[in-house]
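Take a look at this single chain, the form predicted alone, given in C-alpha cells.
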Amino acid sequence: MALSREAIVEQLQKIAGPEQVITDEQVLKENSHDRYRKLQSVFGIYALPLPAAVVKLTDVEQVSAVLKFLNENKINCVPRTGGSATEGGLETIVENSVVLDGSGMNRIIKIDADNMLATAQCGVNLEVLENQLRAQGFTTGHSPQSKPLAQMGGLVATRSIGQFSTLYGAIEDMVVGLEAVFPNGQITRIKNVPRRACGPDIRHVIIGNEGALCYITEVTVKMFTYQPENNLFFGYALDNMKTGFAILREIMVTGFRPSIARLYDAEDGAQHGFDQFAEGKCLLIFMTEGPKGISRATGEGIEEIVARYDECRKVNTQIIENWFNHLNWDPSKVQAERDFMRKNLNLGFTTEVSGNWSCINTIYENTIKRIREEFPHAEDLTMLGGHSSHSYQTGTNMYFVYDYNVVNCAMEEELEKYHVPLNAMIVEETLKAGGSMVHHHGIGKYRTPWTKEEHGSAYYILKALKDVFDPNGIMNTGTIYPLK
C-alpha cells in the first residue's frame, strides 16, 4: 500500500534528520517547477502537485539511504541542484513526489594542477569553481549563460554546453570521472583517467540522464590554462544566414577553433543591441583565445576566410567585447526579467536544435516560415529569430528565440496557447529535415513526445537503461521517457 504524505515525511526525517526535510509550503511551491513556467512563477501560480518534501542532502551516504527508501516504496523523486533548468525537467508532476536538493553538497574537493583536474560535489556553483580556478591561472572552459546560478550536478545531468564550446567542447568533453547513486542505493564511482578502452564509455550512462536514471553526487572535470590577455574579437555584418552558415562551416572544416563563433539573424541580433552597428543585417561574431600565437593565427585564418565573401562588412569589435563582458545571468538580470514580465505580460523563450551543415539552413528557413504562416497567434509575437552559437566539424546548432505578448487568455493558459505549439513547430521542422530536436537544454518533460522519433531504432538502448537501472520508475517521472 502506498505511503501517505505524512508517512513519507516521517520516514525521511528518520533517515536524513528533521532539519534536512523541508515541508514549508512556499518552499514546496518553488520546488515544484523550473524556469519553463516563467510567467506563472512571477505571479505565484503553482498549478502542479506540490512535493511531499524537499530533502536537503548532505553527503553521498545520505543520498543512498534516501533513494533506497524511495525505491522500496515506489515514491517518485526529482533530483535538483541549482534549479536553472528551462525544459520542465524539475517539475513535480506526480503526487507526493520528493525533491532531492543537492545544493548543500557544495565542497570543492580538489584542484589538481599536476593532472589538470578539478573535483567538486554536485552542489558547487559553477561560477564559484571558475573563480577559484581563474585565481590560480586555470579555467573549466565551461561558461553557459546560467553560470552564476547553475551547479555542477545539474550541468552534467542536462548535458549542458557553454558559450566557449567551439574551442573547449561541451560538458561531456570535459567530464573525466563521476560519482552517482542509483535508485537501489548503489553508489557508483567512475575513476579519473584520460582515456580507456574497457568496454562502452559508461560515463555516458550518467552524463545527460536528467535525473531519470541516477543522482549525480560528484564530478571531476578537466582544467585549462586561462590566458584572457590573448583574447581577440572579430565581427561582421552580412546579408543572410545562408552565407553565415557557409562561413562557419569553412572555418570549422579548415581546422580553426575560435572559442566563440556565433551567427545572429537580424531579429535576434537587434534584441541583443547589435542593430546599432549591424544596421538590420545578420551578424557573425568570433573570439579567439589561448596562447598568443594560436589566438593570433586563428584570428588571421578567420579574417582570410571571411574576406572571400563580398557581402561581409567589419563592425566595431569594441561593442562585441562589451557584449562579451556581460554574457551571463546575474541576480539583477533575472529580477529585471521578472519585473518586465509582470509589468508587460511579455516573455521570451528559446528552443535549441542542431543539424548537419547540409540541413541547418533548411531547418532555420522552414521553421521561421512555418511559424509566421501557421502559428495561430502570430500577431502576438513581438520577436522571432535565432542564432547559431556552437559549431562542429560536421554541423552546428540553431537557437530559436521567440517573444510574445500574453493576450486574451488566463496566465495558466499561456503555455498551451503559445510556448507549447511554438516549441512543437521547431522540433517538428528540425526532425523533418534530419536534425536533432535538442542541442543542449535536455529533453525535460516537454520534448518527450518526440523522444522515440529522435532516437528511432536506438530507443531500444535508451529504454533498456531505464528498465535496468530504474525498474520501479521512481526517478523523475516524465523526463526523457514519454509517459504511457
Second form
Amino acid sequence: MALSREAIVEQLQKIAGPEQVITDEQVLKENSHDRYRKLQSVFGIYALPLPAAVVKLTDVEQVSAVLKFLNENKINCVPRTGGSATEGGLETIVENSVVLDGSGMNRIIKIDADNMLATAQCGVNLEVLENQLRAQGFTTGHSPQSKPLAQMGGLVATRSIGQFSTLYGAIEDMVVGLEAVFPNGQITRIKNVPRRACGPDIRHVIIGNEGALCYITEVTVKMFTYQPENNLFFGYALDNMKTGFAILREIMVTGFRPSIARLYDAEDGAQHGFDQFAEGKCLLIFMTEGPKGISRATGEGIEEIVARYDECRKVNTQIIENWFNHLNWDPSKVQAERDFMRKNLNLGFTTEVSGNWSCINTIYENTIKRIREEFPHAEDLTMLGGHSSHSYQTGTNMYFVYDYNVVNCAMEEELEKYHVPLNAMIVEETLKAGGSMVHHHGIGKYRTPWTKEEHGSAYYILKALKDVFDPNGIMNTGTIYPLK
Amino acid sequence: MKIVVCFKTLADYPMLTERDWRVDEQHQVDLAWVRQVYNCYDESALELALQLAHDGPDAAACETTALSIDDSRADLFLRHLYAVQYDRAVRIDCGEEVDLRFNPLAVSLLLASYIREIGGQQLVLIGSEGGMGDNRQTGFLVAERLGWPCIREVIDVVPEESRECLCVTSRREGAVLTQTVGLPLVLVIGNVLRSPYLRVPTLKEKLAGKKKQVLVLSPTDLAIAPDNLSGNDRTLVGLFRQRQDRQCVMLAGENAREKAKTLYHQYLAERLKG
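What I would like now is the form predicted together with its partner chain, since the data block earlier showed the form predicted alone; can you produce it?
Once more the chain from above appears, this time first in line as the rest of the complex follows.
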C-alpha cells in the first residue's frame, strides 16, 4: 500500500533529519515547477500537485539512504539543483512526489591545476566555480546564459551547453568523472582519466539523464587556461540566413574554432538592438580566443572567408563586445522579465533544435513558414525568429525564439494555446527534415511525445536504461520517457 | 482630444563599462555603437497616452502623436510607435550644428513651437527626467512657453466623464494627490506603477508600422531661426562620470548557511518586522 503524505514526511525526517525536510507550502509551490510555467508562477498559480516534501540533501550517503527509501516505497522523486530548467523537467506531476534539492551540496572539492581538473558537488553554482577558477587563471570554458543561476548537477543532468561551445565543446565534452546515486541506493563513481577504451563510455548514462535514471552528486570537469586578453570580436550584417549558414559551415569545415559563432535572423537580432546598426539584416557574430597567435589567426581566417561573400558588411566590433558582456541571465534579469510579463501579459519562449548542414536552412525556413501560415493565433505573436549559436564540423543548431501577447485566455490555458502548438511545429519540422528535436535544454516533460521518433530503433537502448536502473519508475516520472 | 508625447531615446548606459567613458575635446562621449532605449519615464508616458486615448470613452476622437528631437536613428523607435498604434510620428531634426545637450531652453522652444504651430494638441506628456546630465526643466519650460498649467510627478491619468477634463494622480512631497483638471495641460510623468512599460506590438502591427512615414521637420519648418537654438544660458565646461560608490560588507561565516544567518539576524530581521 502506498505511504500517505504524512508517513512519507515522517520517514524522510528520520532518514535525513527534521531540519532537512521542508514542508512549508510556499517552498513546496516553488519546487513544483521550473521556468516552463513562468507566467503562471508570476500570478501565483500552481496547478501541479505539490510535492510531499523538499529534502535538502547534505551528502552522498544521505542521498543514497533517501533514494533507497523512495525506491522501496515506489515514491516518485524529482532531482533538482539550481532550478533554472526550462522544459518542465522539474515539475512534480505525480501526487506526493519528493523533491531532492542538492543546492546545499555546494562545496568545491578540489581544483587540481596539475591535471587541469575541477571537482565540485552538485549544488555548486557554475558562476561561483568559474569565478574561483578565473581568479587562479583558469576557466571551465562553460558559459550558458543561466550561468549565474544554474548548478553543476543540473547542468550535467540536462546536457547543458555554453556560449563558447564551438571551441570548448558542450558539458559532455567537459565532464571527466562523476559521482551518482541510483534509485536502489547504489553509489557509483566514474574515475577521472583523460581517455580510456574499457567498454562503452558509461559517463553518458549519467550525463543528460535529467534525473530520470540517477542523482548526480559530484562532477569533475576539465579546466582550461583563461586568457581573455586575447579575445577578438567580429560582426557582419548580411541579407539572409542561407548565406549565414554557408559561412558558418565554411569556417567550421576549414578548421577554424572560434569560441562564439552565431547567426541571428533579423527578427531575433532586433531583440538585442542589432537592428539599430543593421536594420532588417541578419547578423553573424564571432569571438576568437585562446593563445594570442591562435586567436589572431582564427580571426584572420574568419575575415578571409567572410570577405568572399559580397552581401556581408562588417559592423563595429564594440557593438558585438557590448552585446557579449550583457548576455547572461542573472536574478535581476529574471525579476525584470517577471515584472514585464505581469504588466504586459507578454512573454517569450524558445525551442532549440539541431541539424546537419544539408538540412538546417530547410528546418529554419519551413518552420518559420509553417508557423506564419498555420499557427491559429499568429495574430498574437509579437516576435518570431531565431539564431544559430552552436556549430560543429557536421552541422549547427537552430534556436527558435517566439514571443506572444496572451489574449482572451485564462493563465492556466496560456501554454496550451501558444507555446505547445508552436513547440510542436518546430519539433515536427525538424524531425521531418532529419534533425534532432532538442539541442541543449533536455527533453523535459513536454517533448516526450516525440522521444521514440527522435531515437527511432535506438529507443531500445534508451528504454533498457530505464528498465535496468529505475525498474520501479521513481525517478522523475514523465521526463525523457513518455508517460505510459 | 489631441495628445502629444515628447520622448527621447538614450544610450543604454548600464551596458557601458568604465573604460567606455572617454570624453573627447568637444566634451563628447562616443556612444554611436551603444544600443539606444526609450528613456524610461518617456516610455511610461507613451504607454499612458495610449491607454488614455484608446481605453477612454472618447477613443474615436482621440489622436496621439509621438514627438522626438533627434537624428535618423530615432526613426526605428518612431516606426515602433506607429506599430503600437500612435497616429502620428514626428521627428525634429536640428542637424549636427546645434548642441541640444544641457539646453532645455532650446528643446522646450522646439517642442512648444511644434505644438503651437503644427500639432495643435491640448495635452502634452513628457518624462520627468531623461538620463545623464538631465535638468528636469524641459516639461516646465514647455508649459511656460505655451502658457498652460503643468503637473509634475504624475503617476496616473485617466479620462473624466466630462470630455474636457482628466483625473490626474501625482506625488507631492510624499503624498499622493488626485485632482480633476481641464485642458490644455502639460503633464510631467514620474514613476508610473500601473503601466511602466510600453505595450508590445504584434508582428502584423510591426509590419504595418514599418510602412508608415515619419514626419521629419527642421527648426525652419517651425519658424525657428538657428540662432534662437544656439543661445544657452549655460556653458558646458567639462564632462565627467559621476561615481556612485557603495559601501560593501563581506559577510563572515564558515559556509553559506552561517552567512545567511548573519544576513538575516544583523540586517534583515529588524526590517522585516517593520
